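One chain comes next, on its own, written out as structure tokens in the form predicted on its own.
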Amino acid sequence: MQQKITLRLLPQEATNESFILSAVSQHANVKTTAVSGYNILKKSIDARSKVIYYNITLNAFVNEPFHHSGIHEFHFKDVQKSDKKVIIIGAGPAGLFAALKLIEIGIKPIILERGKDVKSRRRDLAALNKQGIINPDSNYCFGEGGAGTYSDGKLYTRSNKRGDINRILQLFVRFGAPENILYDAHPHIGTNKLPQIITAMRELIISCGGEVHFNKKVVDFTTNNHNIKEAITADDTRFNGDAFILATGHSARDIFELLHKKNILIEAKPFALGVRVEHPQALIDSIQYHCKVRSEFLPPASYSLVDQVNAKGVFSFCMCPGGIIAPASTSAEELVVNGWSPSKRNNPFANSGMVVQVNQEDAYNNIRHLPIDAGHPLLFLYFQQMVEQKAFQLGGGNFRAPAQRLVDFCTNKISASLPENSYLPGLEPANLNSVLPNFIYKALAGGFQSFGKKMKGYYTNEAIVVATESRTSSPVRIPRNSETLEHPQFENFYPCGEGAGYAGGIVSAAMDGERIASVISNKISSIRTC
């Protein structure tokens, strides 16, 4: 029979198969001969006490043959005959599984992304970080896969009532990622897998009968009645289908004054916006897991923290052990960084977003220089780019970032040095509070010093502070029907993922795009299917 066991191990024994399934024929009272095998079905850690602990849920198979669980199977139609098709603006997450689920049901997608493919973003990458060049259209935000394909690949989210989150762990398993993200608490891929897993989707995806287009930014559309007609591209290319999903990002700021110029219906949205701290990731090791040195069966502590400070939320994000601070600006002149950890978390330092929550009257407050009312549905975007553009001047051009050290930060003062760090176009010692409006200045002083009484030894000047922390979703909602989830303008028109303001993070926005296609397919009549 098969028995669902929870198990309670230390770090050294949840690692060697041997004592689980000594551990689990105890429980079940059988011999361990009697223990086929086990599925493992969640797997956490318990960092509360000095005595750390794995928390393990199993599937055991006692007296009887054990089998693997397997992966679910997906059945992708030939699509190259459909006589239905729907373009979709965008190859990040929320395009790419829209694409994935569109085959599925049997409808050609047809991807448009403004640019370039995974392998060729690279070199850009490189522009970027070594010389500081930057290309608008392909950078940590803008290519195949998106903003998440060279950002970490997390995959944990709280958006279960979305859609089916175990659905798509599985189809990054299909594609070629790890196991563990199905049973792990907080999956996690890494930027060095993330890119042949992208390749094997889109490879899928044209072998079937769809397409993917690089290179083609969308820079206008032709409507007809209530009914996108055509979206064009910047070579003017003109796309025509039965369905358009626009599925462009959080960065994708051109798109939002398009629709703006355009009087297509958007509302402006509240984020969120600060810095990234970065320390030794043997400091936060040594603090979440009471040691002094990390045990070889442990994985790079992370943390999570969120405060109120002056009536202001403010919150870890993105926290990244074992990681990299990186430069995921998108023009010239323009400041943002990110961070992202390759699948071992091997790097000497941690880094996480830290940030305040910025409401309207907040960002009006900021940009009243500019001639726009306070309902301006580009008042966030602009908020946003504002701080941007002080960070990079600050920093002194070619995308190196203004930095503080932590203490330094907090008691304003310019830091006389800078120690090691994993920003690769080099830092530069500022005062952060020039660059950050003071609400969110005070706010992050506030609550660095908090945190350093929640985690003895986090508030150190061995941690540095980076500016700036400002794509953390996007500035700008685009509205849609609850039910439909099409445009309210437009009945074939249906704005998607973290660019439309309807997600955050790779797993919510895949959901987002399954989602409308499900949606789109009882819509448009049935198709023939191979």
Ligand SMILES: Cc1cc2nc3c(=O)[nH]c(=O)nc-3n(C[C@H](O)[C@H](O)[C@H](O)COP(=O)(O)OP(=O)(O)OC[C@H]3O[C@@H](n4cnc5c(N)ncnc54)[C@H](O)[C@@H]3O)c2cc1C
Second form
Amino acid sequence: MQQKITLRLLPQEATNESFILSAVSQHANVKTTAVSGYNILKKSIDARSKVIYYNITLNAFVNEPFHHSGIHEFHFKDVQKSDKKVIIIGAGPAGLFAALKLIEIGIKPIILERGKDVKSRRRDLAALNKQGIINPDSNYCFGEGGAGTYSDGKLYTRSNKRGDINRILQLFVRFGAPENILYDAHPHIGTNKLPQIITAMRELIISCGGEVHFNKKVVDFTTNNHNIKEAITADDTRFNGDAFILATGHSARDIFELLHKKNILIEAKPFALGVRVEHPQALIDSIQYHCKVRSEFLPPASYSLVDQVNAKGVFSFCMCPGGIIAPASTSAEELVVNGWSPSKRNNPFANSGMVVQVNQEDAYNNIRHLPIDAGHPLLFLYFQQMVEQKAFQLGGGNFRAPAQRLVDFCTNKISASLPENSYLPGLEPANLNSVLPNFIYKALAGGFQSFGKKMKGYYTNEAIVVATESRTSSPVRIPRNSETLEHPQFENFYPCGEGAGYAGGIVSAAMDGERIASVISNKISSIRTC
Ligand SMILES: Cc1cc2nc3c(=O)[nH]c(=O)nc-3n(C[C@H](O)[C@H](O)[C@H](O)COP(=O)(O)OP(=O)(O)OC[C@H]3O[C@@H](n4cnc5c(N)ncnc54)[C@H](O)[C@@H]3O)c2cc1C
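Could you drop in the structure for the form predicted in complex with the ligand? We only have the form predicted on its own so far.
Once more the chain from above appears, this time first in line as the rest of the complex follows.
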């Protein structure tokens, strides 16, 4: 007999296999020997009260042999001789999962990626962190695996209507992610494990007859009536296919500019901008777990905060417990920060984006000096770029970032010194009020004070605020038909993932890639049947 059981266990019990087994047998009212095993279905932490519990739901096998639920079987086809081919621009989660899905269906994907393979990319990250040298095609946003590769690898998404989240997680496990991502309430993989997973995906794509081309930056398209004919890369190679998936992410400004220049429809998309805040992890642990020192049986604590200040939404974004603040710029003279953490989340700092919603009026009021009108499709992109350039200047170059202690930030005072921190290129004490547009500065200052009331101890000068967290989502939407998912001007052109405005993280981008691949396959097979 199989029995679904929910246990509420103390942290030290929840990490003890034999304790769980005896709790299951008590629950099922049988001897321990009658329980042959169990599969965990869901695991979450309840830290609302002083005593912290794990809630574990599992499927126990009682008086019958145990079957490990295992992972799904995926059947990837040989697409070497497929008569149809799809050009995918960008090897981020959207592009890679689109390619995998096409292979399952039997269509050949050809991926064009501007950056390097995941291993070579690491050297460019080292040059950025240690010498302040940026490679505009290989950095934290660009290169194999996309922006999600050197990240925290958080796989939590609320976009459960956009696709099959479990299928995406199963695929990650198929390529080497740990199985606990299938049941943890807030799964994450970690920067140290993601590169191997991405490599395994590429190897599978190539072994099935798909193609992956690195250092192939798409710089133009040729068109033919209502179709895209070719994608042209910077080295003047031309790639043609039956369909084109554009999955270039939120930082491919040259692609947005290219589309605009070619009169291919794009729209301005409101986004959020702010700073990254970093606290000692031990402080966040003590606040969230109501203790002096975190128990060894609990993971480094996280938080999620949201408030309205001056009618503006202020919210935490992409929180990385035990993490590192990273320079996520893609161009010289622009400063962008983001965060990542290793699988164990064992760095001594906790960082999070803290951002404010930006609407059309806000953006336009701040870039009135530019010769554009308020309805310009690149409005938010120009606004974003302006703040990033100011931050770079205030940091003093080489991707040193301007920073302030948290209370000093809110009281508008340059910090006399900055505490130890995780940001490798280095920090420069500065007044961030001169980087951030006033409405953002005010909303953040109010937000931090209000968060300090929700989390006692959060509002402290032990924390630092670093500018600028500006790549929270795409500042542009590339429109598409809601059913056929095609761009309104081209029947074989499919904007996809975060850059096109249809995803906001690794899992939702992956789901969008799969969705586009399915739509393309239906279209191609209906053409075949006709
Ligand atoms: C440091 C960092 C940490 C993050 N942490 C998390 C996290 O923990 N969890 C989470 O869900 N999300 C996280 N994100 C966001 C997440 O990475 C993105 O939401 C996701 O990767 C979007 O997927 P995508 O495939 O749409 O685009 P991207 O991942 O941006 O991929 C786009 C790809 O297109 C390529 N490209 C761009 N222009 C061209 C061109 N002209 N020609 C050819 N190729 C091109 C790029 O090199 C890139 O590989 C993080 C992002 C960063 C930068």
